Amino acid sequence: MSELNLTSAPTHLRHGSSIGQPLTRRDGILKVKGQATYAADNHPPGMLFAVMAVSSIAHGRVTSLDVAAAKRHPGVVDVMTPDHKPRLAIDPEIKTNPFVFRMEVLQSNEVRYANQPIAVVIAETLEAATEGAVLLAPRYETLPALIGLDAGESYVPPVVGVGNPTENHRGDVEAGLASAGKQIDSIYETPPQYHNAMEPHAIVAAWNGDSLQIDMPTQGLMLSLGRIAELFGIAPDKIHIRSPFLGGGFGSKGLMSGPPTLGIMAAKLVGKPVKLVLRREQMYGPVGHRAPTRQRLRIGADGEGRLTALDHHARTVSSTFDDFYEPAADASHTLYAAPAIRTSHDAVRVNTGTPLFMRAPGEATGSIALESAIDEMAWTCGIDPLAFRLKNYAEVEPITGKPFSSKALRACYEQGAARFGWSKRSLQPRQMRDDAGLLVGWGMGTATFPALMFQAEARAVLRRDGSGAMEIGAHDMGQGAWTALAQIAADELGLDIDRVEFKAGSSDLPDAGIAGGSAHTATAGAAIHSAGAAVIAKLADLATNDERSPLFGAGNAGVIARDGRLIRRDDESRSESYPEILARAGVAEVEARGTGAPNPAAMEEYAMHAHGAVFAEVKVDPELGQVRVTRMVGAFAAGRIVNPHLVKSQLFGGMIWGMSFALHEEAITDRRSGRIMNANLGEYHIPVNADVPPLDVITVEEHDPHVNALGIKGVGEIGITGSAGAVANAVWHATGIRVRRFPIKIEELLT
């Protein structure tokens, strides 16, 4: 693995204080440069190569392979078969908390969905293990597969999301809507889509003894660590992981998946290191994917356009083997104020693999329904949009009555419209055209997502030549973690980051917990702090209680921190420096640990979220249906902002992808096989560079005290919430037609 550097010079200096600060990314040149090493460049010696053989039938069994013909192939080793494969020390459908989920690792015969992995060729060289690969020739006895929203008796789930309740409700709904004066009654269909990060899933697996060196991209260090110890029954300390760099998560790196853990069979049935990479159309199934929903919003509003009730109903599809469902609905606990509210799920069964975890879940889904919604409740009572927001957006959360920060929301309104230009827009649809003809929509959408947080632990040291190190198992899958978190540690330890050794990415470090629910800078972030402050407080009982010291009997006063030198609180004229304390107190260096986790007390108190408003301008071609987005502004508050670089970064790429929710991703299952026709990145539509509009980003500022000791909300998946419904909308208001199943297409708008 070649050296990771981190610890060189920022590009822009710090003034005061790194937090706050647009420097560049750390790890920016090796990435440039090619040399950040990611799982699938490291090659040990002796390494063999592993290729998955998937299933070409969502549901039956395969009734033969020819092991013997892969096995001539020149170059073959092994193959790994149901019937032919180590032993694992538990049953991998044994659940055994909340974050495991039923993998296909070759246990039995059977097909649950397509593109299940059914055996694993072993060679010398990549092309052999594919070419023995197709010579297994797989047979199956197919069964008929259960596709889409109807392919079965619904039923409703014990939870939604991670434990969440499956229906939530305040106040009557039914007398809310008989008492409206307005009322709407709308379903909306959002499509299954696929984890499609630049890096595929990979791992380089090598045993030694019952020892176990892994190279893998993960987005969850401790729980892949965990769970791969409890299915090789070794203990967590003869594992090693390293990730220190990610090609891109979403979520679907966040737990240990089928495949890694064969590339770690494989490694052990063989004797020796072994590579394993995902195609990329083997991505389409067995590590997760966002699920289709349906949904049903109905509304109600009075002669004024205040809300009386609003109801959010999702169904949506798990696979026949585990559960997750999608809490689509649970978008509309939130956002508005209505006296009664409503939320709940329904599920069925599907020849499909497991849906999970993809950036923002079920707030992605659910917002672009409800923004259309509420869209549609506006232009009914006949209310401009934002005037309709902002007379029913809640100022406490709707469902629990705890405050948030809901003047932060209406900041968000405001100085997004007014960069936007928002008072000029026609209430009428179809009534505005440029000087090509094209008809012009403009829409908006509010974007809400909750600040969350985990635990970690963090190691702080000060050494006596005057620098520092930080080592914390976080993860950095391209938002920028080693670069933020770096300018926390650096603040943290009083010193420039230049002086800082940043160590991540490892699972012999200290647990960053897991890089997901945007929530890794605050969880990571505050540990980092928790650290910082206790090695500071162990250099100031040196200083403090040595008679030679400047600061002694400084520890009723205190002492601050900074540029490398402890200074007392109540006379800035005494101070020392690091070096000058450990060389006196005769150690080479101090250090510390320290943790971070939610505040129980303020959890109970307060709704914790981060909100945001986007507005979006769009063309349509008015014979041709074909649809552009021109524009979009976007105004987010998000807490302490830890670098603006990084975070415009973060909520530019939401707002793509809602783009690409509302006009582009979809995968489409042929109902005849249950195989996704489209699983590539050719026939998977993202926007590209000619797509994306220019963007505006404005980050509001806000100060919230109460989400963590820094202040900090994530930015990753908020940006996608408002802005898919802001496309949606603006789509309608420049047609006048009210697309209500996404994505949109051209013979929606021709029809």
Second form
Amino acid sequence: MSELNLTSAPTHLRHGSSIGQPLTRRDGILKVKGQATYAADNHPPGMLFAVMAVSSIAHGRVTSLDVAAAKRHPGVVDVMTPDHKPRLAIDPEIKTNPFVFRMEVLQSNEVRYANQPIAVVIAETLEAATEGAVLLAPRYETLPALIGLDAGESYVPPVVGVGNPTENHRGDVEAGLASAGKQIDSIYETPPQYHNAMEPHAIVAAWNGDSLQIDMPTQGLMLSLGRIAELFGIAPDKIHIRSPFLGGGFGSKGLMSGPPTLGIMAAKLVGKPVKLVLRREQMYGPVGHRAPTRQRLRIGADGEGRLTALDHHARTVSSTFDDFYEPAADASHTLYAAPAIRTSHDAVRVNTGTPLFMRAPGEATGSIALESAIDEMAWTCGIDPLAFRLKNYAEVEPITGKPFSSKALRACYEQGAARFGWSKRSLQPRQMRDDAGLLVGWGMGTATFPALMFQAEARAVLRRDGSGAMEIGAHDMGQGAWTALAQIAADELGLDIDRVEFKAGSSDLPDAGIAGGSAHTATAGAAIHSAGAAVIAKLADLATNDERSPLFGAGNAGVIARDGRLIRRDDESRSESYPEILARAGVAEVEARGTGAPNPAAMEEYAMHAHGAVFAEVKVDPELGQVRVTRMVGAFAAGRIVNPHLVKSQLFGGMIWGMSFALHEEAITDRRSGRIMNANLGEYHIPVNADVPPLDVITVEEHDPHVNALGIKGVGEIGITGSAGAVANAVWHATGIRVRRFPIKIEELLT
Amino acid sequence: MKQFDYVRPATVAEAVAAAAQPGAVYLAAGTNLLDLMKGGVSRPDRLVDVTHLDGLDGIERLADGSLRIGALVSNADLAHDADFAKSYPAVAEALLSGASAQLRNAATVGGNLLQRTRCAYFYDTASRCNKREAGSGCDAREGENRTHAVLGWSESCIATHPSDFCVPLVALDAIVEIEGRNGRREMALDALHRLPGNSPERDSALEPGDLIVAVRLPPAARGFAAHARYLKVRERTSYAFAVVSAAAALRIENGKIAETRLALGGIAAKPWRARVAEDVLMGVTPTADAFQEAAWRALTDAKPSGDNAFKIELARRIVVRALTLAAAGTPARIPALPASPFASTSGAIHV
Ligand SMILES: Cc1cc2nc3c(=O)[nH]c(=O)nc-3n(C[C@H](O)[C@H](O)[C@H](O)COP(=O)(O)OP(=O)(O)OC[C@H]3O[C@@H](n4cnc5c(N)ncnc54)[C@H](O)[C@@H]3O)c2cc1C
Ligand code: SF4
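Instead of the form predicted on its own shown above, give the structure for the form predicted together with the partner chain, please.
Okay, now the whole complex, with that chain kicking things off.
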């Protein structure tokens, strides 16, 4: 991506290190000027436009398509259907690895959910392709659709999430509940939610013989590349994917889905480059979503308010043809020190696209239920919700008994509560009003998200002109990888950030692993760290083995890299610049590779999680039931903060999504047809600016020597957890009404 | 996209002639029409673009004290016209509570009046909808109908009219000026929108080719400026249609209500003028009890059309609140969060 002209206007003072500095995003100017090239901005010569026709029934089969009518429309070049399409090398129904999910790529005329692609019209203009898709006028044989959490017989799935056990327990839950002085038994429901990243899924695919050039937003360059190679039967090195920028991913662009595959097929069919971009409403089906849940929480506590048992069961759904189960109950594994914990899941199958990852899958749905239930329990015990959480503070991970690699949650509670003014909260609900008579309520929730890591590789280069390069196929989804990873690269290379050419977002670079699980900065950062160390070691070898160098004899361990120089550790007056070392050695550059990966030994020994505490204030109109969040404070401990500015934005985004979860977001599914009736941004409500109150984020200092060499835990998803519950609990505190079905609606508050 | 003719008439007469042809529709700012075309809900053969017609974009005060608003005045320009906002504050507040700033900048007065329902089944061409396709059935009736009508609906259609603007307009006896094939005529706004009955496919009393050229507020409409409010409950603070809304305007003389105007939005296929409730308040002291009584009267005929019984109670409460706010007096400035229950929140930013 050498054509990218990134900036790093130093709005900050350097303290000898890039890591930890609040750099503004280096791709920001490109973006505000409209110069950042997103996938759909590419127009290779001769490109045609593809538009998907999608199913309006949720179950059945397509019995006819008026292909002739579509083809007669001026500008239409071809219509791809189950009977007329390029052959794939393998059946897309075959799951070749656990990260392969089934997709609809016209393999049959069967319809498994509404909005499933059933044909693709390829035309010279977007308008012609769009009209062609309408002219197909599909006819169907409609079969009854399975809809909702009670659609059929439930079953216990083999695993939930990515390979998590369906059930977990520690201690005797029934005994714990039986011995409890106080108990609650509550059922919470969360709705289906759909991805609405600003940039819809898009692809520009161009075949050149048997090689393939792709522009496509992806959170997993190598996973996508591997899947495309397998589907089209071509060698991975024949495929090049560019994904310099994503207009948001949130889990929906992690794995190869049907629509971009159809774009590649269409390009093959017509022998020309093809662009396929999803319409907003087409996002509600083939690209994953957050499954609905119904969660039952049974909690017991003794006379002192100490938990005796925590039982968390989640019902969820998967599609009729594949398996992904929102691991909602797992949220109860890590936060509260109950001596007996049981978590379990069951599921029913429904006619939807397969639910998949959506920002904090399992953690978000589980957290709003758990945090509401803990709030109910605190109230039942007559204890302030913060005091109750502190009483049940987990010193070790409750479900495993492992110590935490680090856990500054107490500090989060303290700093968040102090900033919010929590100590002035009344225990009783419906006690506070503002000057205008609106009910005021304060609520809190605990945030948590696991500190994960995947595998990654990076390549580092130091050049004779004093510059360096760091190459890694990392993904910038808007979170700021172009900036944060370059900051790490600069430090690891001992160079100013402006002297480092940072390359990312392309599949011909070393594999950065998937940008998901809030693990990207940690994983890619670890690879950059080791590649940097390796290239510095090579450079040091050149110097310390050369009699002519002032560093001669210092040995590898005896030098440090700083400001483009190697410096003797024990005598800082002796140093040499990188260009001097390389020039004398007669080499143009040195290069080295490094990898990042989780440390199995540390994982065995420690529980690794980020934590946080979120406090929210809401106002509710006492007669009209409309709710508005007026203040939120979140304090988060997530290990080392590479860039406080970007981290704050991530956490803001998470907190806003949490409030959206509590108050706004819901896909409304027609109870008979299974179609989603609000598949547009006008009616699928997410918060608008006027809904978002002043947000205050505190990042709490935390040093974690175990998670990875850099001590990074990740902040991508944690912001939703805790926040949704905090808002819901604040609504209860304002009104005295406990709403257990989310999002909270006006009618629930009309008493 | 379906191919269609696009014509840009030079005069109103040409426009009417062009739009009277079968398959022709007027295009104003297109903020509703183009969405409907993209979704295949509306598939016109010919668009008659009226945005270049002369003389339809003025706000004039007439000699008799009425105000004439050209059909092409944008929602934003009208709301921000200082004299207009002062004289008809509830109308300005309603306008500013609608859609988003971008949409209000584009949307026209005529288009706002004639915007179509937001019933999701009307938008979903795979659903049966009597309004979209006469006689096909109504999938909303047994479907997801939490936000549908509680007044004036029929078994054929339970959709609501979504406009905010129309609610205070109908309360103030606005008149619509129309140019049609047989020349100029006018009708009360209250008569423009139709209740569904057995023919929900007809939204309005307009005939093919009829062009709205202006909306007129009669002289009496100014008399309510001191006590006029619009209140809109919605599911987020801004950029959402009303779940229920109300416009209340009072003329108070010597501590007694001399005249009341009351209309509800989001509950019927037309902006709902509540005349019985207005009558109850004639000559009484503005008290909570009186407003309760009026609210009760306003909703006597209401009945749920689905999962929406809550809208009846909510509507009563909104009526009481809107009357209470109106009685308290029009604020000197339109609140930063217009028509919102949170309008009093300090520090809010204009939306
Ligand atoms: C996301 C979104 C949110 C919205 N939220 C709100 C809201 O909260 N409150 C609210 O009140 N509105 C809301 N609106 C609707 C908005 O107010 C209307 O779309 C707008 O007023 C229509 O005006 P227009 O000029 O764009 O009309 P167009 O879309 O051009 O036309 C609408 C209809 O009116 C006809 N028409 C237009 N002008 C004339 C005329 N002079 N004579 C005869 N027929 C005519 C057209 O043929 C067409 O059928 C929202 C719209 C959107 C897209
Ligand atoms: S309520 Fe009216 S607009 Fe909605 S589906 Fe029924 S007939 Fe159509």
